[in-house]
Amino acid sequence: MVLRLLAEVRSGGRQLAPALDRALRELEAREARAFVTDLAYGTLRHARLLEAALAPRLAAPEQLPDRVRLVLLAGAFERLVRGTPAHAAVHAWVEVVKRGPPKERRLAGLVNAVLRRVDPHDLPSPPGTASLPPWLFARFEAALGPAAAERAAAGMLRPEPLWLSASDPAAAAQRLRDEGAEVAEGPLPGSLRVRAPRPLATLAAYREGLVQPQNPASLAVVRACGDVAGRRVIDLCSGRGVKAVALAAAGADVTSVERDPSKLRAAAANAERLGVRLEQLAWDLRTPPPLAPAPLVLLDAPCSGTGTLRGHPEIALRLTPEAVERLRELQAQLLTSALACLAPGGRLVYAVCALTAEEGPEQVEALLAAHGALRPLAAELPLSPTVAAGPGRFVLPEEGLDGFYVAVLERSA
């Protein structure tokens, strides 16, 4: 199963999260599900480090069958990162090779020798620097500074807990505990760190609308909008509506604008589960939508996702500098549409789950230079650690947080 997942992501262009979700339906035991999840995510997060550790012990790794290369990566992850004893990890992966096609079986001895000889000292250091393509780490350094860039990259190599948000965290926590979950307070009021006994969707706390999966950094973007009770809010590029339902639960009158109708349908179903109301509009925001200006506009723009490599490790395998530039151009168009939605005296909250200067501070600085009626406000992000950057702040992806850039702008009356 793990090799199939790794092949689908590395060679087949699939995203790991949905592929893994489908695969886990075949497993009932919690321990088996946890092992497959850790092995799949861990191997992909550490892929560049593992390849570097294996390279000195392989004469021509590019000539090996793809499946054998994946066995070596997964086996090296078990040995070097998980700390699985050699006799257990090596035997298991050698047996996998022996059960493969004839051209792979003859390589069982090679796999055995390589996995027995790899050593933690073979891993490059520092790990964050080596876990990313050099061009991408250079972007992190330019945006965050060298020390924070290394912390961010290293932080995304570590797993995150199940983060949930709740309008009534005490009631949600008790319901979860009644079902056997371990629950602790998250870093923000309303956020919960959870270890669930079975898949979230099967828990009553989820079915009854008490909780919503949401990283605290995403919840912090909502909190940056301030007191929204009784206010009209336009949520642009709303996706599946995670922030929209949080705004609605806080008392806002929310209009969600999203180009993809399937995402709007998912958001509507989620809003119904949570018992909140959303207005929705399907619209391509490269042009302004036909909406009356609102006092508060949230634009969580499409971006490189480089602050979410922990949960989406495939991004580091595929992202290119050219793709970042195309996204920067799109974000500039979307910001123009966002301004068309913003009433005089209103506030615009701009966010991206990216750790590049082009998509964050440089984007906002260009907007401020072009529009004299805008001024930056302090982005209230009650999370740690954060890094000031131009008109906003970066949330660093440590302690299970996603990385975000958030800026708050006010239009003169």
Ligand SMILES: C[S@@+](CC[C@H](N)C(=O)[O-])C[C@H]1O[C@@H](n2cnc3c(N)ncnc32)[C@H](O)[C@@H]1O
Second form
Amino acid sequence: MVLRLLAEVRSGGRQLAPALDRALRELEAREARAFVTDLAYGTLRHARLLEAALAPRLAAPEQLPDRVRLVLLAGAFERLVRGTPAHAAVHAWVEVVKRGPPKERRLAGLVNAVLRRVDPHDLPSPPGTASLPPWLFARFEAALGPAAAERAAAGMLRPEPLWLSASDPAAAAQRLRDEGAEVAEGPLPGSLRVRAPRPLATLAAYREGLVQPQNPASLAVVRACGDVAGRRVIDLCSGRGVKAVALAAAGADVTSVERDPSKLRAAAANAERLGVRLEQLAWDLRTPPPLAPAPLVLLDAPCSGTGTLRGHPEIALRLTPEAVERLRELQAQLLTSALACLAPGGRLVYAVCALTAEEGPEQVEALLAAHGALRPLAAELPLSPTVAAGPGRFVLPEEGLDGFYVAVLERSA
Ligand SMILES: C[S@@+](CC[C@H](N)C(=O)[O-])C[C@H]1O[C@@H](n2cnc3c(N)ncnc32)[C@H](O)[C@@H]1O
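May I ask for the structure of the form predicted in complex with the named molecule now, the form predicted alone having been displayed?
Entire complex below, previous chain first.
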């Protein structure tokens, strides 16, 4: 199952999270689900490091059949990152190769020898730097500085806990514990760190709308909007509405705008589960939407997702500098539409889950340079660590947080 997943993501162009969701439907036992999840995510997150560790022990890795290369990566992840002893990890992978087609079977001896000999000292260092394509790590360095860039990249190699947001965290925690979950407080109020006994969607706390899966960094973007109770908020690029429902739960009168109608439908169903109300508009925001200006506008723009490599390791396999440039151009267009939605005296919160300067501080600096009526405010980000950059701040993707850039701008009255 893991090899099929790795193949679908590495060569088949698929995203890991939905492919894994589908695969896990075949598994009942919690331990088996956790094992497959950790192995698939871990192998993809560490792929560059594992390839470098394996390279000196392989004469021509590029000539090996794809499946055998994936066996070596997954086996090396178990040996080098999880620290599984050779006697426990190697046999199972060799058996997988022996059950393959004849041209793979004859490589069983090679797989056995390589996986027995690989050594944690073979992993390149520092790990964060070596885990990313050099051009992408250079972008992190330019945005964050060298030390924070290494911490960010290394932080995204480690697994993510299940984070849930709750309007009533005490009641939600109690309900979750009643169902056998382990619950701890998250890094900001309203955020819980949870170890669930079963898939989240099967828990009553979820079905009854007490909790919403949300990374604390995403909740911090909502908090950067300030006190929204009773205020009209236009949530641009609302996607599946994770921030929209948090705004609505905090008492905002939310209008969500999104290009993709299927995401709007998913957001509406989720809002119903949570018992909150959203106005919705399907609109391509490359032109301003037909909405009366509001005192608060959130633009959570489409971006490279480079702050979410922990949960989306496939991004590092495929992203190109050209794609970042196209996103930068799109974000600039979306910011122009966001300004058209902003009432005089109002606030614009701009967020991207990206760790590049061009999508974050440079984007906002260009906007400020073009619009004298805007001034930056200090972004209240009740999380650490953060790094100041231009008019806003980066949240670093450590301790299970996603990486974000957030800036808060005010338009003169
Ligand atoms: C970062 S995601 C938004 C996540 C969402 N705010 C949340 O918290 O759940 C960016 C969204 O922008 C949408 N998008 C991309 N281009 C767009 C456009 N031209 N007009 C409107 N929405 C767009 C994408 O479909 C995607 O859902």
